[in-house]
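The data below hold one chain only, encoded as C-alpha cells and taken in the form predicted alone.
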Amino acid sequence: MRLELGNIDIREIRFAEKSEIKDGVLYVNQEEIVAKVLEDDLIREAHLDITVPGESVRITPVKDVIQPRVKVEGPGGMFPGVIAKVDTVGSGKTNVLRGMAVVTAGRIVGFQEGIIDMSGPGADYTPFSQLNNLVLVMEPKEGIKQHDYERAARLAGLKTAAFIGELAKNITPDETKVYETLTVKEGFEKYPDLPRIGYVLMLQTQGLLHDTYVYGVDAKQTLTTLISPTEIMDGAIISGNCVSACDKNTTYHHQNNPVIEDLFEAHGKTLNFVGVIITNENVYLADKMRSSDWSAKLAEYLSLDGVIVSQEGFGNPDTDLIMNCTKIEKKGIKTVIITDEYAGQDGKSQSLADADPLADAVVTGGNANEVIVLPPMEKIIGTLDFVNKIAGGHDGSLREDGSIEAEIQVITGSTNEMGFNKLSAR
C-alpha cells in the first residue's frame, strides 16, 4: 500500500461567515457546524471555541481529540465504517490539517476524562497544548444513558473533523510525505539482510465506555488481526473510550501514531517494517489467552525478528501486555513493550499489575500518580464541575482560587503509551 500524506499547515483559526482555508488560516462558520451537530437529537446544545498555544485557557472535561483529514485520491473516505462507507483505506492521497485539532468537551460521560491546559506547567505534559484547537462543547439532553451520550459526542466530533477536512481537499500541501508497505514476499526480496520488525498495537476494548473501533466495528468483537499501518493513518481506527486521560489513545494519537512514524523512518535503512498486528484488551481470562495466542501466532507467521508492543490503559490490561510479550518472546522473537506506571505518588509502589522476567526491554511513559498543581486559568472551556471526580483528582482537587491539585493522570496524553508525550525512561 502506498499513501501520500499532504500536510497543510494551519497557523490560525478564526470564526467567519464562510468556512474555508486561506493562506494557512482556517475560517469557520460556527452556526454551520453546530447545525450539523444538533442533527443528533441527543445533543441539546453545542457551541465552538478556539484556543491557541500559550494562552491562559483550560479545556475540561476532554472527551476526544481528532485531526481533520480528507481523502483526495484513492478508495474510501475519512473514518470508514462510521462517517464514510466501509472501503479499505490506506492508499492514494490524503490531505492533513497539520497544527490543529478538533477537541470535544462538555458534561462528563464517564469519570475518566481529562484536562488540556494551553499554558502553565500542565501544558508541558500534553502535546495538544501546542496545537490550534477548535473545541466543540456539547450538552446532552437530560436523562439519556451514558453509552448513548458517548456515541453522540463521538459522532459529533468525527462529523466536525470530517467537515473541516473537506475544506482542504483542493489545497496544495505545504509538504508531502510518502509511506509505503510491501507484501511479505516483496519485503523478503528487497531487504533480505535487514531485521524484520512488527508492531503489536493493543486497543482498549474492556467495554463499559472502554471501546475502540476499527472500520466502525467495536474491536472487542474481533480476533487479533493484521492491518496496514497506512490504514491507521487514514482513519481506520477511532477512539470511543473514557479510560484515564493520561494514557488514553485519542483518535489523534491513532492518526499520528509515533511508533508507526518511527518504524517507517527506519524502514529500509536499519530494519524492515513488516506491518501492524492489532489486538484487543479483554476482561475475561479466556479472551486474554485467545487474543495473545493470536498475536504470537501472527508474529511467528510473519517471520518477525522483533516486535514493539504498545499498551492502552493500566491495571487489567497489564495482563494482556505481559501475555503478548511473553508468548512472542517464547517464539524466539525479541520484544520491547511501551507502557506507563501507576507507582504511587511517592513512586515506590509496583508499577505494573503484572510482570515477567521475559519482559526485560521496557519503555515507560512516566508515573501517572505524580502530583502536580495546575494554576488557575483566565478562561475555562467546558466546566470545572467534575474536576474532583475525574480519575487522578480527589475531593478538594479544585481549590477556591481555581487552581487544581491532582495527579498527572488528569492531563490528556500525559503518560501516553505510544510514547506521544514528553516523559520517558528506559
The other form holds:
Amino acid sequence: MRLELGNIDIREIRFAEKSEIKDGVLYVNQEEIVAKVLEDDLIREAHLDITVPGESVRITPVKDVIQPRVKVEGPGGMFPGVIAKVDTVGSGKTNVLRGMAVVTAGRIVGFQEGIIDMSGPGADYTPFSQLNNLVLVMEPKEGIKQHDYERAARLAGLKTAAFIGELAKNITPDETKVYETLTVKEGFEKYPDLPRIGYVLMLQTQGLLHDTYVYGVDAKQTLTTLISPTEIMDGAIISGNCVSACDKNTTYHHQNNPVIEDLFEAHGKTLNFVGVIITNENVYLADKMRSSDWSAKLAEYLSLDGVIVSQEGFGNPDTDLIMNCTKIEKKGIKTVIITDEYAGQDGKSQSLADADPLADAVVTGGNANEVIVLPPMEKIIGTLDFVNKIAGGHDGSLREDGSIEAEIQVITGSTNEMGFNKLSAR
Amino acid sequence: MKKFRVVHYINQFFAQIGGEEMAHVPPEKREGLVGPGLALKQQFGDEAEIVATVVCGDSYFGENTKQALEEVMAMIKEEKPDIFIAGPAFNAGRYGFAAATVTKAVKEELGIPAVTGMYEENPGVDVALKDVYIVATGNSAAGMRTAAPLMAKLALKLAKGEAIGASIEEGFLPNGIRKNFFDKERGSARAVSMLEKKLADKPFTTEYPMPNFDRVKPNPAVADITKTKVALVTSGGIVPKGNPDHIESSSASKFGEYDITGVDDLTAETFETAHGGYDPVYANDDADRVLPVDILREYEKAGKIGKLHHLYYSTVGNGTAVASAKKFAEEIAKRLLAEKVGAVILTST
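Just the form predicted alone so far, so send over the form predicted in complex with its partner chain.
Okay, now the whole complex, with that chain kicking things off.
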C-alpha cells in the first residue's frame, strides 16, 4: 500500500467572507462552520477562535486536536466510517495542512480535558503550542449526559477538520513524501537481510468516555488486528477519549504517529517496517488476556524480529502494556515499550502499576505528576472553571492572578506515549 | 561576592601518604587543597574555595567507623563550611564507604550541600544513594578529569539553591527519584534506536528500570461473616455531594472519612464521585454502583453480615502515587482496627 502525502504549509489563519486557502493562508468563514456544528441539536452554541504560536493565550478545557487532511486521489475519504463512507484508505494521494490544527474546547466532561498554553513554560510541554490553531469552542444543550455530549463534540471537531481539509483538495503541496508498506512476501524478497520490525499500537478502550474508533468501530469491541500505517495517516483511527490530557492520543497524534514516521524513516536502511498491529486496552482481565495473546500471535505470524509497543493512558492499561511486552518477548521477539510515569509529585513512587523483568527496554514520556506553574495569560479561550478539577489539578490550582499550579498531567500531550515529544525522565 | 567555603575529604592514597600499607592512619586536617582538590578548584573559579582538606586512612575509618566519623566531623565543623565534597572514590570500596558515610553525616548534621562521587558498583553507593548526590565516575582515577568538574558544579548549584536537573543531566547516579528533562531526540526516535541496539545485541540503557513490586498475600477467609463488622473502602471517589474535602480528580493527596449512619441508599441527591478517570454519569446517578451501601444494608438486616461500619473511607485511585496510596491505607487501617472492624470490602473502578 502506497500513499503520497502532500504537505501544504499553513502560515496563518484568518477569518474571512469566503473559506479558502491562498498562499499558505487559511481563510475561514466562521458562520459557515458554526452553522455546520449547530446542525447537531445537542450543541447549543459554538464559536471559533484563532491562536498563533508565542501568543499569551491559554486554551482550556481542550478535548481533541485534529489535523485537516483531504483525499486527493485513491479510494475513501477523510475519517472513513465516521465522516466519509467506509472504504479502505491509505493509498493514492492525501493533502495535509501542515502547521495547523483544529482544537475542540469547551465544557465537556469537566475532569479529563487539558490545557494548551501558546507561550510560557507550559508551551514547551505541548506540541500544539507550535501550531496555528483554529479553536472550536462549544456549549452543550442543557441537561444532556456527558457521553452524548462527548460524541457530539467529537463529531463536530471531525466535521470541521474535514471541511477545512476539503479546501486543500486542489492546492499544490509545498512538499511531498511517499510512504509504502510492502506485502509480507515483497518485504522478505526486497530486504532479506534487514530485521523485520512491527509496531504494536495500543488504543485506549476502557470505555465510559475512554474510547478510540477504527473506521468508525468502537475499538473495545474489536479483536487485535492488522492495519497499514498509511491507513492511520488517512484518519482511520480517531480519538474519543477523555483520559488525562497528558497521555491521551489525540486524533492529531494518530494522524502524525511518530513511531510510524520514524520506522518509515529507517525502513529499507536499517530495518524492514512490516506493519502495525492495533490492540485495545479493555478493563476486563479476560479481554486483556485475549487481546495481548493476539498481539503476540500476530507478531509471530508476521515473522517479526522486533516490536515497538506504545501505550495510551496509565494505571489500568499498564497491565495491558506489560502483557503485550512479556508475551511478545516470550515468542523470541524483542520489544521496546513506550510509556509514561506516575511517580508522584516528589518522583519517589514506582512509576507504573505493573512491571516485569522482561520489560528491559523502556522509553518514558516523563513523570506526569511533576508540578509546574503556568503563569497567567492575557487571553483565555474556553473557561478556567475546571482548572481545579481536571486530572492533575487540585483545589487551589487556579490562583487569584490567573496563574495555575498543577501537575503536567493537565497539559494536552505533555507525556505522550507514542514518543511524540522530547520529554523524558531519569 | 563571598566565596563559598569548601571542605574536601580524601583518603591517605590521594593525599600521597601511601597505599594499603598506610591505610591505618588516623584523620588529620590540612589547610587548603590537597591532591584532587586541584581539579575541583579549577571548576570553582572565584565562586568557592577549598579551605581545608580532611585526610583519613581507609582502614582506620572502616575499622573504627564510629570514632573516625566523630573525629572527621569535628574537623569539618571547625571550618564552618558552606559546601562539603568527598572523593571521588572511584571503585575503591573502603574509600567509597568512608566518603559516602561522611557525606551523609555532613548533610544530615550540618544541613549543608554535600556531594560525593564514585563508580556505580562501589559498595559505598548503597550506604547513601537515597540520601546524598553521588556523582557517577569511572572505575579508576583516570576518571578524575570528568568526575571533579561534575561534582564541583553540582555542589555549587546546591549551594546557590538552583534547581537540580535529572540524574542524566547532572551526572549523578540515579537515586530512584524520577525527574523530567528534555532529551535530544523525541521518544519514538529513542525507541527505534533502542530497538536497533537490542536486536544487534549491543548495550542499551532503559529509561526506566523495572521496580520490585510489593506483593500482598491475601488474609485467610473471615471465620464468621454474620458476626463481623464490615467496612467499605473505595478508590472510586464516592463522596457526599459537593466533595466537601475537595479530593482531587486525579493524583489524590488525601482520603475522606464519611458517616453513613442511617443511610440505606446512596442517591443522586446525596452522593457523587470525585474520580476523574471514568464517565461519572452512572456513579453519580446511583453511587451504590461503586460503594454498595444499599446491598450491605439489606445484608445487615437479613443477618448475613454482623454490621456495616458507620464510617466509610474514600479516595481517588486515578494517577495517584503508590506512596500516597500506601500512606492513606496505613491510616485507614489504623482507624478500622481501632473500631474493631473485622472485614473490609475494597471497591475500585
